[in-house]
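In the form predicted alone, a lone chain appears below as structure tokens.
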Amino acid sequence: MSSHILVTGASGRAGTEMVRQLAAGASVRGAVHYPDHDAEGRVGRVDFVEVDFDRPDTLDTAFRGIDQAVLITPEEPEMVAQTRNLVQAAERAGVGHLVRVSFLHSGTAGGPLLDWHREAEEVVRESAIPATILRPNSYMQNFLTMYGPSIFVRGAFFTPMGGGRISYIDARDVADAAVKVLLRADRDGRESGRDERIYSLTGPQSLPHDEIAAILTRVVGQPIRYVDVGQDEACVALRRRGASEQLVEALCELWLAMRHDEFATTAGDFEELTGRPPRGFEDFVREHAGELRVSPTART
């Protein structure tokens, strides 16, 4: 593999795995959102660089000498402007191919957050640089990061999803899809290897959260409950944590869409792209059972 590849959001769930895989045979630069508090712990063949998506001057350094780039940005109101800054830096650097990580059903469901994703996609696709769009559903890793602490402390996870079903995908599968696209573009050359498709990436099953709780209970071997906290309570909690009103509105509309099965879709794009089925949720739990255990002193 000869490409020099940049991954922005390289410290995130999918970005970390992309960097790990690509480092086995490519020249990889990982861009982490400024400031990088973990810089001293980063080792290996990867060139890590700190960037601020709101400061274009930091981006030119990140894109210098890059052939292909994966664009992952924080899910916040500034997403579109930040993506524009990244694309403009890529254009100045002469990058030959972009992979944008977006969200399932961008612009057609889910409210403002998905509208921001769709607008960011349009910024990428309006560029002269060939671009592939990946649209994953929510990550299975949410059960380690977002819900893991409450599972450990209270033997339960709390969401406003009601009985809605979601086809969660493993973030490692999103990374696998991105790496497949990048490798193919590198192998086939910039002209013949251009892949300007949009891929919808989902897990193999659409599961309601009470069934997810049953899987967790069975595999982990401890009772783990699902508690529907309700839409209003979840939105109030966001405000109390200091989230902007724009972000509160965006997340609350997304949760409402999820509550009504709008993210229950299962797509075949991942298998078409990689040649294998995506990881199932039960396999994910089995692999991470040690991280999903309930404390002996949990307040259940």
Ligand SMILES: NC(=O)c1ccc[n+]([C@@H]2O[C@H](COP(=O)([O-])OP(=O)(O)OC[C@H]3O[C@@H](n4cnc5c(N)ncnc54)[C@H](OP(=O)(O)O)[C@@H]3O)[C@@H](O)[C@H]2O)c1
Given for the second form:
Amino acid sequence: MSSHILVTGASGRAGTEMVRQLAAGASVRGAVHYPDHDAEGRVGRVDFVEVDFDRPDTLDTAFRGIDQAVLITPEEPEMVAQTRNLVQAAERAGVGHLVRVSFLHSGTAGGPLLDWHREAEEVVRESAIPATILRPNSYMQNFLTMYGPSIFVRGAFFTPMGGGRISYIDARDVADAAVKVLLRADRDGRESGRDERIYSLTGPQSLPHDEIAAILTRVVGQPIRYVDVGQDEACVALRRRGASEQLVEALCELWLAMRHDEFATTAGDFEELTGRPPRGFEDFVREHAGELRVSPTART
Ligand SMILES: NC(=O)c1ccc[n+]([C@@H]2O[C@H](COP(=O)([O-])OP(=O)(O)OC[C@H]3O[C@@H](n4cnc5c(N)ncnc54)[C@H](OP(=O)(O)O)[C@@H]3O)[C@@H](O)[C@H]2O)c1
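Switch from the form predicted alone to the form predicted in complex with the named molecule and give that structure.
Entire complex below, previous chain first.
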């Protein structure tokens, strides 16, 4: 019998895609922060439940009857406490397997953000529930959400990466990896135990941002520039947008590590897990060229 699967962060970049894929053949429940009345239309027949990771009283309903759960929490210092709330709710509900979405090099590079991720991983691994850890690098989808608006209005993306290379991964591949782990555990979990590995998930190539700009320019067919804004300017802009000082420090340190090539690693774990190579950046741009266009009235 197939298991009942809960995906938290179900409205987020990787969570949405996991729910969409699982809905095609498994019993899936999506835990969302706010009700989204359009979600059913987007992903098909899914049982959505409203939760707040900071309020344990909202979590028991979400975990009721669940066999396996994917734990995705936001990029905030609260992620450790939130993960603890989720793990405790999973334990109360008798969940049999957890899949945690963490970050590449958690605890060994990248500063406080990745220290929070490592602490959250430890909360998961210290539980009696068998757990698989996925550690993806930055998502290609950030080019749509973070840089898409400036590409549209300025024909440029602004980021403090210098010449640093990053092996961006498509968030759909993160979802593919999670679904593979979940369905495999579903199929042979009882006989062989759950897969308690850590998977480092990266794209197939690590690219510097001037090469990314060249790919965008060629594939979209409009000039798109990379502007290295420098570390200080990027951190000031983050503060101006109202981010907490703790988050500003964490993201600034992560960017500095990225600038120094610490997230250029390419790993073979995705291909080993799924049997195919991860999607490349150029294919990603081709599929999203319409969303990465420059406005005819752009101030370039
Ligand atoms: N983006 C990347 O490049 C990347 C790469 C590797 C790892 N990660 C990791 O993946 C995780 C998610 O990041 P993301 O970029 O995918 O963010 P995201 O798309 O915004 O996903 C976060 C999800 O958590 C939900 N959420 C936030 N606060 C909540 C709360 N208090 N209670 C219940 N749900 C809540 C959000 O819902 P609402 O939006 O409705 O609040 C959203 O669905 C982070 O831990 C991040 O470090 C991200």
